[in-house]
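The data below hold one chain only, encoded as structure tokens and taken in the form predicted alone.
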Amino acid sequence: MKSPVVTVFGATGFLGREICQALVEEGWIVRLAARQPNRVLLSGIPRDRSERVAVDIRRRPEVARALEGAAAAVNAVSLYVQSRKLRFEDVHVRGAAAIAECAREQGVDRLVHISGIGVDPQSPSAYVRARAQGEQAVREAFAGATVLRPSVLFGPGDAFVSNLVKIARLPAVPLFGRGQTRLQPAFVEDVAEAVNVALHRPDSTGRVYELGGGQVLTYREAVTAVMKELGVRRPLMPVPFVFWKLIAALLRPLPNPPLTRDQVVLMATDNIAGSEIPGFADLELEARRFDQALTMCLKSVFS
């Protein structure tokens, strides 16, 4: 019997790569769907267990073609900084809706949609609003979709720990406010396994899961943990959020600004899983703690 095909949109991204790896190990044939599917070498995924297809999720015919014959689909496409040519609504709302609608039309059995903790249609962040609108669009198009909302992702080769390392090397470490925003970083391999489990569990159909890692800590504590692992000591310098917003405004004209207003808004809001919403435990998974996996992440930064 031929193995089932799962189409993973955003397969070459940080999370998408891990999802593909987890699904191949589970026995799926993975169809890697991305704008440039050959750009990234995915080690550990044999050619006879994978297919590659070029897809721009803004183009419905390409989305539909990527879903032909698939038993399941995963939307792991994300955009963190928008530009004049590519807006949050293009990816997180219209693109997400296109995937869900085409999945339904193609007779796909299961759809997992990756969103994020803290989605809110009334948020001052355009990114967060688009995420919330995208979730709604997906539910309307594919009622049985499983929505996974991970907290900030971390793992080898990530952006979160890598940026903390850069900050820890400064003469003084600037904090967002007083650094008291609470985070619950989710290890990328744990989130990928949650996707795998969700695809196999009938009771996950139509449900929302918030995937917070095994440790809640403040931004200040995260920075301090990284400095401790690096063996460095730096003074911590609180910086009011109003100044961060001013800096983001000044950087806005740049093609790829290192800081945006949306990122500042996110750093002013706790990013932890809701106690009343299903999470890792409901998928019978144990999420790793930030301090348990930090050494592994730092090795990748310096390798």
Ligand SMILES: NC(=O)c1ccc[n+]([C@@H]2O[C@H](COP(=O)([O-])OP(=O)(O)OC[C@H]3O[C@@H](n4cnc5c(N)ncnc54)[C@H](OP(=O)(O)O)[C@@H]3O)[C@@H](O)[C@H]2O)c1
Given for the second form:
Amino acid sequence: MKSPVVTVFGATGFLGREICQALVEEGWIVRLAARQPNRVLLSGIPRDRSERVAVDIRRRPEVARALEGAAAAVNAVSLYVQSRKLRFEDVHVRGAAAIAECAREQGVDRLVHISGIGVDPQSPSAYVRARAQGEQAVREAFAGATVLRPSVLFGPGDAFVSNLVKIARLPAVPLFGRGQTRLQPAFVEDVAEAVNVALHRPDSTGRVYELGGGQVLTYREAVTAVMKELGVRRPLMPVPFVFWKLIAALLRPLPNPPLTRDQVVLMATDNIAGSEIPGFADLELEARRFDQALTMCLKSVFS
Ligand SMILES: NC(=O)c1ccc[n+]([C@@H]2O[C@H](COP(=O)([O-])OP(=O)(O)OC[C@H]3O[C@@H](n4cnc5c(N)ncnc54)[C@H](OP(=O)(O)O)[C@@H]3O)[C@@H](O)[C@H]2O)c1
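For the form predicted together with this ligand instead of the form predicted alone, what are the coordinates?
All chains and molecules follow, beginning with the one already shown.
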């Protein structure tokens, strides 16, 4: 029997790569879809189990072509910093809707849409508002879509731990506020496995899952854990959020600002899975703890 095809939008991204790996191992033919699908080498993905297709999800005919003959689709496309030409709505609302609508029109059986914990249509963050509108648009177009909302992702080659390492090397470590915002970092491979499981479980159809990792910790505790692993000691320096917002405003004219207002807003809000919403356990998965996987992540930072 021919293996089924799954189209993974955002396949070359940090999470997308792990999703492709997990799905290939499960027997899928993976169609890697991104604007530059050959940008990264994916060593664990054999050529005869994969296809690459150039797609900009803002162009509907390209989205439709990428879904031809697919049994399933995953949307792991991201945009964290918007510009005048490329807005959050283009990718997180209209792009997400185009994937869901084309998937329905083409008779794709299953769709997994990756969103994020904390979606809120009233949020002061344009990014968070767009994610909420995107989920809504996906649900309207494809009622059976499974929405996965991970907390901040970590794993080898991530942005989260790599940034904490840079910060831990400063003479004093600046905190967002007093560093009391609670996070529940999710290991990237665990989230990829959740996508794999969700595609197979009929009971995940039309449901939302919040994927928090095995450990809840404050930002202050996360920086301290990284410093401990690195064997360094630095004073922690609380910095009020208004000051961070000012820095973000000053950095705004840069083409690729290292800090945005949206990121400051995110850092002011707890990012943990809701107790009433299904999570890893409902997919019969056990999420790794941050401190368990930290050594492995740090090895990749220094390799
Ligand atoms: N990383 C985290 O901590 C985190 C936390 C919570 C939720 N999430 C969610 O997880 C998902 C994946 O995030 P990530 O961190 O893995 O993202 P990422 O590393 O930035 O990767 C983004 C992917 O999207 C593709 N892409 C961007 N714009 C596109 C477009 N217009 N058309 C087609 N493809 C496009 C990129 O490839 P090209 O540039 O070649 O197109 C790349 O493959 C997102 O939904 C994100 O919001 C991430």
